[in-house]
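This document opens with one chain alone, in C-alpha cells, the form predicted alone.
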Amino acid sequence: MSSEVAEHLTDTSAAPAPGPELTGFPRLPADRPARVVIVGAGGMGSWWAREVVASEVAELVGVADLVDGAPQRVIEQSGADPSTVRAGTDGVDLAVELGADLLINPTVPVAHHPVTVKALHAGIPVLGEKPVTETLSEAISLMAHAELTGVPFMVSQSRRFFRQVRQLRSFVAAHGPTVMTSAFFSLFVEHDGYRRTQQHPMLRDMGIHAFDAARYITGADPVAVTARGTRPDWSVYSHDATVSATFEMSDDSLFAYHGTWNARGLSTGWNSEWRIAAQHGSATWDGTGAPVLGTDDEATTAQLQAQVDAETAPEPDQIAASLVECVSALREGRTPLCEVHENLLSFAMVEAAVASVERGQRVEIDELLEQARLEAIAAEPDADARERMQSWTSVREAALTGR
C-alpha cells in the first residue's frame, strides 16, 4: 500500500476524531502480519475470509461457528493454504489460543455483544461488522467495555472507504458548511432469508451506510428525525422496505435520506445517488463514477472536476480498506476510523429513524440515547461497566470526547 493511500484511508480533516489521537494499547509489530481469527462463518465470513488472505497486513489463522463443518467450508474457499488455519467453534477462544492480534467479528447481530464483551476483555481488538450490535442499549455498553478495556474497537463502515466519499467530502471541507445533503436509493431486491421478516430492514440494513457516509462527509452529527415508512401490497417484506427520513444536523443542516427495495427500473446501485449543497459550492455522485462539483466561478470549477477526475490509481475500498486502516491503526497506535465512540451516533440515527416510524413524530437524538443509557445500565451484569456509564456527563459527550 503506497504512502498517498495510507493517506487516504487515515485522513480526518473533516470531521474530528473521537478520544485521544493515540492509544495505550501495545503496538501490533509492523515486520509482520497481522494474525486473523474470523468468528462467523456465513456470508460475510466468507468475504472478510478472502479479503484476509488476499490483504497484504493481515493473515488468516483461524476461523470459528457454532454450526458444524461451517469453518471449514469458509476456510476452504478463502485462498488459504487449510493446513495453516485453525477451525473452532468459540472464536475469542480460539483467538487466545492462537495468539491472534485482531477478530473479524461478522456474526449475526444477536450476537455482536456478548462475543465482542468477551474478545475486548481478553485484550483481544476487534473489527466488527455493522450494525454494531443488535440494540441501541447494547451499543452504548460496547462503547463502556472498550474504555474500560483501552483495547481498540472498530466497526467496519465500508462506504467511508470510497474514493469518491473521501473526495465529497474534502470538497464540503472547502465549500461547506452545507445546508441541504440528500441521499437517494432505490434498487428491487427480493432476499431471502432474515430481512424477509426483520422489522425495518431498509432502515436497519441499508440506512447505516448512507447515515454514517454523512455524518462523515459534512462533518456533522445528527440532533434529530422525521421518519415515514411504508410497505405497498406487492412487497416480499413484511415490514417496511420503503422510508424517507429528513435529519436535523448539529450544523443547522438537513439531511434527507430516501430508500427503497420495492421499485423496479432506474436502479441507482447499491451506494445510493447523492447532492449535496453547501454555501460555496455543490455537488452530486451517482454512486459508482467520479462526483461532479460545482462552484459559482467557471474556472475554480473546472480546476476542481479536473483533480478529481485525475484520480484513477487503484486503491483499497469496502471491507478491504477497514481491514488496512484497522491494522494500520494498531501498528501505530491511535485510534481508528469508526471506532466505536465515532460509530455510535450513526447507529443512533438508524434507531431513531426507527424510533420516528414507530411513533409517527419527530424524535430527538439525545433523548434516545439517554434512555438507552438508562436501559443499558439496568441490564449490564458488569459492576465497572455500570459505573463508567453512570460517570458520563451525557452519551453524545462520552461519544464525541471517547470518554
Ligand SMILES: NC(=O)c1ccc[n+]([C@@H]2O[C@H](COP(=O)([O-])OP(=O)(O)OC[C@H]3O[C@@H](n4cnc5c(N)ncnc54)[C@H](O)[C@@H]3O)[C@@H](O)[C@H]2O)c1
Given for the second form:
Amino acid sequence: MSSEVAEHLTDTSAAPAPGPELTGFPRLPADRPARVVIVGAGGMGSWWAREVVASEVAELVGVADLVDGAPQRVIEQSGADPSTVRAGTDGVDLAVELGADLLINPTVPVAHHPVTVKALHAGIPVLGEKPVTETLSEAISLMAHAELTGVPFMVSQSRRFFRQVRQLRSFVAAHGPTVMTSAFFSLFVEHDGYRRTQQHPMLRDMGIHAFDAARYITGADPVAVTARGTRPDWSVYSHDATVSATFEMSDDSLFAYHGTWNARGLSTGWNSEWRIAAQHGSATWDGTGAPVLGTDDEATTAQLQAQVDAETAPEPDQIAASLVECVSALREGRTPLCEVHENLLSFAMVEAAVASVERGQRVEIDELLEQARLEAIAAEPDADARERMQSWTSVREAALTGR
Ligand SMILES: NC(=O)c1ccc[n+]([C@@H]2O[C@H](COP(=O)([O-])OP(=O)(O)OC[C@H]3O[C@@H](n4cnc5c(N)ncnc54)[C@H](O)[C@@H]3O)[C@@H](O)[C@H]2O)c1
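What does the same protein look like in the form predicted in complex with the ligand, given that the last one was the form predicted alone?
Expanding to the full complex; the earlier chain stays at the top.
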C-alpha cells in the first residue's frame, strides 16, 4: 500500500470521533503478517478468508464455526494451503491456542457480543463485522469491556473505505458545513438466511453502512430521527425491507435515508446514490463512479473535478482496506478508525430509526442511549463493566472521548 493510501486511511481530521491516540496495547511486530483467526464461516467469513490470504499484512491460521464442516469449506475456497489452517468450533479458544494476533468476527449479529467479550478478556484484538451487535445495550456493554481490557476492538464498516467516500469527506471539509445530505438505496434482493426473519432488516443490515458513511462524510453526529417503514405484500421478508428516515444532525443539518430491497429496476448498487448540499458547494455520487462536484465558481469546480477524476491508482477498498487499517493501527499502537467508541453513534442511528418506526414518532438519540445504558447495566454480569458504565457522564460523552 502506498503511503498516500495509508495517510488517507488514517486521516481523521474531520472524523466525527476521537483522534488516533496511542492505546497502550502491546504493538504488533511490523516485520511479519498478523496471525488471524476467523470466527463465523458463512458468506462473509468466506470473503474475509480470501481477503486475509491475499493480504500482505495478514495470514490465516484458523477458522471456526458452530456448524460442522463450515470452517473446512471456508478454508478450501480461501486460497490458503489447507494444511496450514486449523479448523475449530470456538473461535476465541482457537485463537488463544494458536497465539493469534487478531480475531475477525463475521458471525451473525446475535453472536457479536458474546464472542467479542470473550476475545477482549482473552487479550485478543477483534475486527468485528457490522453491525457492532444485535442491540444498542450490547454495543454499550462492548464499549465498557473495550475500556476495561484496553484491547482494541474495531468494527469493520467496509463502505467507509471507498475512495469516493474519502473524496466526499474532503470536499465537505473544504466547502461545508452541509445543510442537507441524502442517500437513496434501491436494490432488488431476496436474501436467504437470518435477514428473512430479522426485525427491520433494511435498517439493521444496510442502513448502518450509509449512516456511518454520512457521519464520516459530513463530520456531524446524529441528534434525533423520524422514520417510517413499509412491507409490500410481495416482500419475502417478514419485516420492513423498505424504510425512509430523516436525521437531525449535531450541526443542524438534515440527513435523509431511503432504502428498499423490494423494488425492481434502476438499481442504485450497494453504495446508494448520494447528494450532498453544503454552504459552499454540492456533490452527487452515483455509488460507483467518481463524485460530481459543484461550486458557484466554474473554474474552481473544473479544478476540483479534475483532481477527483485524476485519482485512479488502484488502492485497497472495502474489507481489504479495513484489514489494512486494523493491522496498521495494531502495529502503530494507535486507535483504529471505526473503533467501537467511534462506531457507537452510527449504530445508534440504526436503533433510533428502528425505535421511530416502532413508536411512530420522532426519537432523540440521547434518550435512547441512556435507556440502553440502563438495560446494559441491568444485563451485565461483570461488576467492573457495570461500574464502568455507571461512571460515564453520558453515553454520548463516553463514545466521543473514547477510552
Ligand atoms: N460488510 C459487508 O458488506 C457485509 C456483507 C454481508 C454481511 N456482513 C455482516 O457479516 C456478518 C455475517 O453475515 P453473513 O451473511 O456471512 O451470515 P451467515 O449466516 O452466512 O454466516 C454467519 C456464520 O456465523 C456462524 N456462527 C453464528 N454464531 C457463531 C458462534 N458463536 N461461533 C462461531 N460461529 C458462529 C453461523 O453458523 C454462520 O456460519 C453479519 O454481521 C453481517 O451484517 C457484512
